[in-house]
Amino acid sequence: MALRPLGMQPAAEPPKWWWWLFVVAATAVLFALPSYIDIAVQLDMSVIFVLALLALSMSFLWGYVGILSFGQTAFFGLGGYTYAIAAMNFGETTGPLIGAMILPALFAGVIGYFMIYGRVSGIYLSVITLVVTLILEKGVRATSGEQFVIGSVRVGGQNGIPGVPPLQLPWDPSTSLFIDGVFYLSAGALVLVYVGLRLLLLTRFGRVLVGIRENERRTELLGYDARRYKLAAFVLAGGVAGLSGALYGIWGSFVGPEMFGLGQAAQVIIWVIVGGKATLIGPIVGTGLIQYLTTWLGTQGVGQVSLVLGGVLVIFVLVFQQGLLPSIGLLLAQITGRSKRSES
């Protein structure tokens, strides 16, 4: 029987009853542990499943499809902005949340249907991905003038727009989320998230995407529109970094160009390579364990930032090169046999 990496289980392989323990005690954990810490760290765990969420945008569009977009964070970036302007021109929040999933979706679906029918692929669809996100990150830094207003909302340029409103209640409007409400929210969203793409990796159109990332001349072969099939991938997965967008939003109560930027899209390929592309677990402890060491850079006073990551980059590159999770699996599993072996 072959070795299979922690995580990389087949698309079809239903997920086991110890996987469905996991999720259940980790919600638990999760939904438990604002009781037992401070603001603080509510904070910055919130921070990280937010953006757990576009890694998880990532690792589902280049681990199981095969398409590396580094448009992404053009949707994390729309996703925010939708959500800020529509909520401070309605009042109300419930709308421009599901607005923030939706406008980013229809955005990919546009772009995405000019490059897969258009048969571009590999790196030039990367590299179009990324000139998408660094022309909304340009216009969006070009929009300073008291000219660019939506409805009543300035648009800020550089400044980006202070001030976004709070969730609000759909039941209770009078009633807005705090620290610990953001936390439940956002940890509740990634669970879902995860939990949602998982299991649609269950189904036919799961399987038919990762029969693409095989081999997508045989899955046309037999009788599948491959570029149907990754259109509808490259849509969920715009949806899915929008709301990402708009949960950042809520918690910082700001959005701004930096949403865009190429250190952003650069930060989200590190967070899933450190973690494994072809896993939907391993982005998410990524992007935990990448955001820690930031912020231990930053208490230390360490400079270079970016340098240091760029240096972890280059390891797990070298060292893991399926990433973290995927080579513990394996060694594990290394290890399990040969002990096995001795023993018969």
Partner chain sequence: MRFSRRQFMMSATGALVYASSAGLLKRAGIAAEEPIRVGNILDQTGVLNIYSLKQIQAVAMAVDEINAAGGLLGRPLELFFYDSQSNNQFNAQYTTQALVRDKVQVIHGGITSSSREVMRPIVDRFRGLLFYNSLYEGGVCDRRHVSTGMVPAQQLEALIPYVMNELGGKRGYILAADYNYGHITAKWMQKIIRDNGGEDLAVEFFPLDVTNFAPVLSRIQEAKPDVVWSALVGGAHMAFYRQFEQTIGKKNMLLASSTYGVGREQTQLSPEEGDGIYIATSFVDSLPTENAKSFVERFQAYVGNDEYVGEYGEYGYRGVTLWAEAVRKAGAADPDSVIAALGGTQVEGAGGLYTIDGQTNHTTMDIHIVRGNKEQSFDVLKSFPQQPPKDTQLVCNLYENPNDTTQYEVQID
The other form holds:
Amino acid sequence: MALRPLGMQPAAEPPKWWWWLFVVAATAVLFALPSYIDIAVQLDMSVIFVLALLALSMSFLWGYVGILSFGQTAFFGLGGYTYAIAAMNFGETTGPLIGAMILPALFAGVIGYFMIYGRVSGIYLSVITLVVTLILEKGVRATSGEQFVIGSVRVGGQNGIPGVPPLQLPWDPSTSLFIDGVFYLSAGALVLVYVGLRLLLLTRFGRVLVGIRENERRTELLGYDARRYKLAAFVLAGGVAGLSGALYGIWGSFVGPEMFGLGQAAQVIIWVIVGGKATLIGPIVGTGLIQYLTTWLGTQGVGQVSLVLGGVLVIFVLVFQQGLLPSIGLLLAQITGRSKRSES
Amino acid sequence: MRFSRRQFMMSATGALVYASSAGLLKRAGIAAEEPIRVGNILDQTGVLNIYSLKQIQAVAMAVDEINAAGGLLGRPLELFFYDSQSNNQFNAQYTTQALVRDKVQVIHGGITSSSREVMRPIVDRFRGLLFYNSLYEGGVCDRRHVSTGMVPAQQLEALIPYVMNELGGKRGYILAADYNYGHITAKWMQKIIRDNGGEDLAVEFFPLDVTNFAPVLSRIQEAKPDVVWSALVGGAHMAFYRQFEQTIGKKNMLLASSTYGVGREQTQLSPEEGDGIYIATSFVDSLPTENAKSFVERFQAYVGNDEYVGEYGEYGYRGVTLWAEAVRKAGAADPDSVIAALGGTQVEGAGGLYTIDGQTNHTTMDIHIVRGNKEQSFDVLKSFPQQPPKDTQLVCNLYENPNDTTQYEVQID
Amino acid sequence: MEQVAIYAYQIGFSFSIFILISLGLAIIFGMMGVINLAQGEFLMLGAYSCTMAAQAGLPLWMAFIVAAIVVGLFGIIVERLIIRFLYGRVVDTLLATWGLSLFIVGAVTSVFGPQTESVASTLGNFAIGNFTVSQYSLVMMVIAVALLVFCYALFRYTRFGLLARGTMQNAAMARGLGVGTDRIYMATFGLGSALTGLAGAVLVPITGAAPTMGIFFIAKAFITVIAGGPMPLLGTISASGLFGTIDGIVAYASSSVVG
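Just the form predicted on its own so far, so send over the form predicted together with the partner chain.
Let's see the whole complex now, leading with the same chain.
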């Protein structure tokens, strides 16, 4: 079943001057912010940055390569567990953080190889990635017994691993990051990954990816091995999701099997759709909005949070078909009369 | 359909609308003082709310009662409720928010062990105080953490000898939920069965989403035990009690549990399915004491229905009253003063006398052996007064190591 | 002989559970291509309808029918209000049905509270040699097989089945031939919903009805339907057979941890 063509296709145009201005301004604001907000807000914002990385890894694959990986949470969870287990075994954290990107990337390489070179595509690829993450969840949940130990760390099954160590400064292992440090770390990682992916799309590699999304057959006829490019993108997204998982472990000092679960997997899609997958900034906004909404609702005594959230989602799909940011963009364009699209 | 409009409003809007209303504070004449802030972090939404909803209401009721009686130290209590939505991420966020932004003096909450282990380091870091009002596997040794629920040895050292000696359940078949609590509880079951000269035929663990128990029921019939011990947990595992009755039947084999009833399980089974299950508990609605009757009446009047309250609901009330007593003893509400006063704090509560054991910050309580009856409630058979949290006492001594924050696993040989 | 009978029983029972939870999805997802993440909640609504009907005094078998009708109608309403705007938009459907699933869980919890409701089957048990098994599990197996036969016959031999298969294969062509495809979509979705509701009802004496029961089944159902591959009905049967056999044998034979 073909996806209906989107009204607004993400293009890989070179960024304008105002984009650079935006990035610089956003970075400056993020760095100044911890002096003005209390640490509870810093904590709330940090987790949004961390989860936005996960959303980015999915929207990059989906919006620019045309691969809908429902199971990015597999790499997210794997990254979290890799960091937790390695850091607790070695007592050092820089290596484990890097490992938490490499291991999920390798895993993405393996399953990506079988899927992409096996010419599995479309909805079946989505569903296979979902099944992979659900199997991992089931597997991790079954490790409650004390025989499941990696090095000196109990895998912990259902309960996950509490007490995941905070990140130490690579040059000074005696200093661990506190909440404001985690804020800088997650904000910095998000900005770097965002800018990195944005610029990557300008390179030859990025253009080929977009070409594959537009027409895989034609790109191959032009002499590009589409499968290799797709696999590379899949691996890269796996690494980013792994980083997100490791940061999540650092953020909350815990990892658990729910990181692999259906609930988490569906949430990622929701963030991406709400923000709109046509841009890289959209998913970041989507993550922020939904996370803020659920956190805020939980303190308002509204009764069943899921009732409100579920209603919002249904209305969203029916009203904002492109995602929030593109919809607002369209609206603005119509208001200012600069819309090039015919109002059909 | 068996619900009233009031009940709908209660569950739809949450207990909060009833709690700590400004009018109530004014009537009590304590509104002028700076309130003492109390945090409550529980799952109103999501899969865990089956254990939380009564407790949320019970905490609100305890706070309202204290305010109606003039508050604590002449100050009113102000309740901050956070719905952690069955997601540990929110437990982390709300714990920080409660301590840093809302500046609560105590947090009541956390249902699962994993949520507690997420909250505890944050409470330690910001020098707060956490009352964990839940049944759990034991072993937490932390002066900023108080456990008011039962731990395995406390419960099982009363239950198992009773079932073995009075009912003849010598040969046991153990079924437990496949996570930390189940594994530790199963080990205690094995140890206590053997110590009493019985035999444990098998131990099996079940993931929390298992609903098909037909295979294990066939294996049980093969092994022919006298008694099946259940430490099964959660909504899916309820299926076991149904299928046990359909297949084997409690008239043919004894069934005893460490977890049944605490989450009001008997109200969800038919009278036949719940009739005859043996459990050890620190509170059931049908306890024949004045305190229990009064608590159940006040609670049902407070929430506006006559549903069974159950142990998890009572835990919330127990936690707040124990904390309030410690505040009175300390003469101050800040966490460090209250912590210093915790040891030996006593409250004559709905389930009997509760005493905080200063060595472990766990609670010594009366344990009652009860049997499910046809009225979807329990008949009390025997009470064991003042059972200490023995397992945790083996590994934890906060008098000697006040800075300990470990959760120990008791090594059982 | 006794062992063989017990194995056959275990396999049959697992098989019937897999069939029940995935048959509705085989139609909604397998045939129509709608990824309905609220499928588990449809099951739950069926369980609640059955419980309420039985508590109102209806016999259990009539409560099953009530559940099928209620959830079938509910499915039609959902199709009219939400799904029909989203055909072909796989991912939007996914999001909307996820929202719907959250909404239903929240609504049911608000109305009924979080606890399980239940109806006990009045059937007893019977013996296979030294073993006793519940008679109700045999009833479940019969219902599962009957539903399978019903669906197969419906899609294979009736006019509706022909039109439905044609519409799912090529809606434009079907429309061109004068088929009211809109109606067909609605009816097929309603049928899938009704089957799911019936399954929830049949599971009540085994699992009870609780607001969050959907999540215990949704992943299993999707995996079964997907493993079944491109021929939804037959695929689901074979996948259920495979999983049921594995589940039945492994779960019974796996040696327990004897300590």
